[in-house]
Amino acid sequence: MPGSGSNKALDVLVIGSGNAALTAAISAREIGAEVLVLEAAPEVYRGGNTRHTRNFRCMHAGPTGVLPGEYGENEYFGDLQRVTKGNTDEALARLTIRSSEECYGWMQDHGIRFQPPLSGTLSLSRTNAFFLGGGRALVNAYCRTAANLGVQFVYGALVRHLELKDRRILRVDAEIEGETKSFFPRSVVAASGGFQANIDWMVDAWGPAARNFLVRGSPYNRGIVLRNLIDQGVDTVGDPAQCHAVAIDGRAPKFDGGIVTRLDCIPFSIVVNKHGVRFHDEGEDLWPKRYAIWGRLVAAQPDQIGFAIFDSRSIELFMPSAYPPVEAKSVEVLAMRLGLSKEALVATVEEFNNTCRPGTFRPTELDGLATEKLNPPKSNWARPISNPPFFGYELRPGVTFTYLGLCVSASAQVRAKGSPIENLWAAGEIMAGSILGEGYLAGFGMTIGTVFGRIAGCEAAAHAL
């Protein structure tokens, strides 16, 4: 095990195994490092959130590859100021927008493949490109090249310790097959997530309601690297309460369900909570640009529970869920059903039915279909829930990943106290609230993950050659 224990030096260690350490191990073995992969989960869970992943929101001039049209830089910064509100680093949020014109092609180049988009309530055609088989096909991809070019894998090693000393990284020491072992790398990439998996530390940021929460993504995310640095002094930057999380199937495992326990109903429902209360405009704007506020506001909720109520017109209108819906021939049997007060349920279903206005629904664009004197408004797809039979979903908060993070500079290197580390960089979820101070948008993870692993792994070779 080269770096490890012996006088063999080791060019570049990258911690993780998902779309950012894979594209920083790629980068950094073609310039001619040698590079050795640590992931904490065995092989068959290899790919950390990526395995969940399905496209990445790519700025295009003109038509690209399954990419129609054109998404330039301006308009897709305009969309990560609005979901953002602002709270961005407009200079790293450009690099990655600009940067991520490139990796169309460098990812075709390195094993992965593209299908046309999907439709419906996502309106993602022009602006990101979806894989073909999705994200754990992606793994597998580039896991094939990476291996193809000489780049090592251990699976089951655990990083628990990075000696930080004078501003360098000495030794980085992960527990394997239960053994502690030390590696002494020129250069390291950590790119190992953030900590959602680990609860202690997810009602430490957001009090009990988090224990209510699920996890979609990997239940080896438990920011034991970033914790570790962090107590070292290591520079942070993001919120630890603020996090990519969305409404999913409240039925869904409490990790790794992953992206099929999503529900995209939510444009053409009301959404209520335990006591059958509306609490916010389902129809604010087009999915791709709002799913991603739904998780909090249900985090917000009493208990951390929704319901999404819809009738029969509604229901071939967004993806089908890994879970059938409840189904009822009348609200007030649904309400039964979903464990809901049936007089609460019937009296906002009929309070929302009598403020809809005639007009034309369009359900793949912003339709101006609203309510009227309605608190909250339904500011598009306002359609009367009346024709039976009636369908319901429980949502619970599931989060994707956190947004406190390790604070990066354009080259991805890592910093202590404002000074660089000198052989440190970070890349993907563990940087990404350099970028996402609240919100998200769709596919812009799988981007920076892609942008900051090119410019870690380059970097990283570079400093170790």
Given for the second form:
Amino acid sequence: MPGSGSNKALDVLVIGSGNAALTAAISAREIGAEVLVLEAAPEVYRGGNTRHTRNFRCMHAGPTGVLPGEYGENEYFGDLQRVTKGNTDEALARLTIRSSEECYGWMQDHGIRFQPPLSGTLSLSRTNAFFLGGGRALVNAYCRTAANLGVQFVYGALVRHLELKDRRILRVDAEIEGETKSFFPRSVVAASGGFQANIDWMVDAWGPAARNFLVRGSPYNRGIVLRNLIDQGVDTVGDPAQCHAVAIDGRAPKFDGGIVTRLDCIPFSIVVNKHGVRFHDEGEDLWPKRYAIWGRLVAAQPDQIGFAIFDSRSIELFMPSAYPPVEAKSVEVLAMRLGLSKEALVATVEEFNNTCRPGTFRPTELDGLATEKLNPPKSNWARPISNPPFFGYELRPGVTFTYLGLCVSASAQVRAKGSPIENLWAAGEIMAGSILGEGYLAGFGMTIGTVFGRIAGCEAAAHAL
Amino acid sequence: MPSDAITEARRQIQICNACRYCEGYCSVFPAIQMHRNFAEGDIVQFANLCHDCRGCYHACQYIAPHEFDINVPRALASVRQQSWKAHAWPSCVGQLFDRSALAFSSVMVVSLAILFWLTTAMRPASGEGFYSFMSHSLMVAIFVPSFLLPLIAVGISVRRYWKAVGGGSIRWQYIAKAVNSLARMDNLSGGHGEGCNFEDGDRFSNARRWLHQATLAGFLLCFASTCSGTLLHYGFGMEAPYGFLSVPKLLGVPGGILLCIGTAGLAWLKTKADPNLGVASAWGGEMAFILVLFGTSATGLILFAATGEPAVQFLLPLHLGFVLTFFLMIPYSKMVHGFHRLAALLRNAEMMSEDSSLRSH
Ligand SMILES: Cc1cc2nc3c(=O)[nH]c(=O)nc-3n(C[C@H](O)[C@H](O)[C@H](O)COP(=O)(O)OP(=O)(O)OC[C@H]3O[C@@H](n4cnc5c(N)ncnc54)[C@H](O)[C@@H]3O)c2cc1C
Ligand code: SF4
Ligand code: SF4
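For comparison with the form predicted alone, provide the form predicted in complex with its partner chain.
Below is the whole assembly, all chains and molecules, this chain first.
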């Protein structure tokens, strides 16, 4: 194995095989470095959460490839400001945004193909470039490009320890086929994602409720490298108790359910907890703006569970999900099938129906069709739930990513007590907290990974050569 | 139709409909996205529209060991295979699809035996060229029915297909779309023109697309050559053998060469492809079909080269044996895919135009 033991030279060791890792590996190799990628997952699951992505957010001064119109730096930064409520590092954010423009061509040159927005995502058509075939196709293309350039890959290689001494990583230990192997690279790029699949860590940060969370992405993103570095005193950024979570289908797998488990039915439903009681305004705002709050809302309910209830008039109004909804001829039977109290659900539905007012229902805009004297209210799309059959979905919080990460400089270099570690760089989710303090902007995760992956790869190679 | 293949395909398609990441690869996903619930006919239509490019397998984040166990190429291949069997005429012969390789070899052996026997036992006293081995009228007596009957069978099977998928009346505009798509094989283009994922994991390549088109073009040229020969014979009283610069030869020789190259290439690619993405029981029959097509063209070319040589005595029945096997197996082998595919493309053109007319209201 290249670079294992001290016998063979290894310039750059990259940890992970997601977007950030692959862009770093390719960039380092193109400068001439010997590059080794260690990936914890088996080959079929390479690519971490990147497998689940579909687009990246790209600044452009004019029509570019599949992107029409323009999306300038200030508009982009404004969008980021709004979602993060200002909790962003402006210099790093602007660097990311500016660099995103040249990513488009770079990605194409390295095998990525783009397509017009997927159906149902028109709101992103100007700002986000979609990968033809989605994230796994992107991972496949980058892996081929990297392998053709001579980057070496080892799958099933779990990095457990980076030996940090005197501001240098001296050694990297990985578990491969049950044995610990040591590597002595000149430079290291940590691109091993967040820690959302580490349930124990999530429980530490969130409390026992976190055991009921579902993880939307890879089970291999357990933050082992992040924890190892934190324990050795590197600088972090981001609130450990925060994560991005959306409400997903309660029947989704514990890990890796990805995009198909999301539910877009909430604006056309009422949402109750396990006692059959409503707890938040389902019609507060247009869905894309409220999508991300429902994970936390459901997480705050008893047993971290919720139920969306709607009727046959609404079934065609949102994107289908992987599982068909639970269906019943009456609200009573629906309650039974969902494991809810009949009396409670019937009472909630009746109360809601009685507070609905006449008016025009317009599903694609804020129609102002609000309940009257209902607490909490439903401010838009409030239409009685009265046309059988009735439908219900069980909702659970689905975690997308965590915010705690490594604090990096503009050259992606990792720091300890404010000064750089000579040969350690970080890219992707593991450092995204440096830019994204809270909230989320669709497609920004891949942008951060691509921009900082390329920077980290070049810096790491330059240091090694 | 046994419903487990349909049920499994429906399960997967529902997940795809929630995902849509593969929308850009082919016509199947945009067609899926027009529905929310999937009737059996819809799934049969998707299955026959699928060109088996395999892009959607390699791009899928939910392939095994993920519990969703998505494998759209295999799920659709198995519906496709079953739909051909279910629509075959006469229905009892449709069972041959399950034992396609065996059927091919049996038909082959019998055809060869008959033709060898005929060319020796019934060899005419006079006649020129090939007709000195078998009289023209005997050839016609054997080949016309064995060409027309399978054609009728295919016609009935395609009609059954058309009913099953709910096809309406065909318009020129649909034909134009379907033929255009067929000519460009755009469903094997990967959406970006770099081809499909067939012979080397997730690498895109146009090899299969080109080889398929070589096969198709070769086949059509050979067919045209036979037609022109028939026309010369009956219309102009010009009998075979035809010289190198005659219409039948000018069409037939390049046709035969293309067919040889195309089928040899396709057979080779097939040995490289991942069997896990297809129906295991269909592999042998598909291979047999390609090899019979190869054999037909190769023996045809050799026969032409050997004109006037004593070897014609063996080559003629050998070639005719391949031709006969091919004809007889048309309705019960992979060859039906061409007819069903064309029908599926027509139906898709119809569905897309219904959809856009709905949207414009
Ligand atoms: C369902 C879903 C959809 C999303 N859609 C989008 C989208 O459309 N656009 C967008 O911009 N963002 C999207 N995101 C966010 C996006 O996935 C991330 O921002 C991005 O993939 C992060 O890339 P990365 O390379 O940092 O991490 P990852 O792609 O997660 O890669 C990390 C890799 O490191 C490996 N690893 C972890 N620990 C170790 C270890 N100790 N040793 C060795 N290897 C290790 C993991 O196995 C993994 O392969 C989505 C996320 C989810 C869950
Ligand atoms: S094959 Fe997989 S990636 Fe493609 S649309 Fe279906 S579920 Fe999505
Ligand atoms: S195998 Fe290719 S043609 Fe068939 S459904 Fe998948 S992407 Fe479409």
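Only the largest set of C-alpha atoms that superpose within 1.5 Å between the two forms is called the rigid core. Numbering follows the first chain given and starts at 1. These numbers were taken from a predicted model, which means no experiment stands behind them.
**Q** My question is whether D311 is one of the residues whose C-alpha shifts by 2 Å or more between these two forms, given a fit on the rigid core.
**A** D311 C-alpha, core-superposed: shift of 2 Å or more.
**Q** Taking the rigid core as the superposition reference, indicate whether the CA of K165 shifts 2 angstroms or more between these two forms.
**A** Comparing forms between these two forms, the K165 CA shifts below 2 Å.
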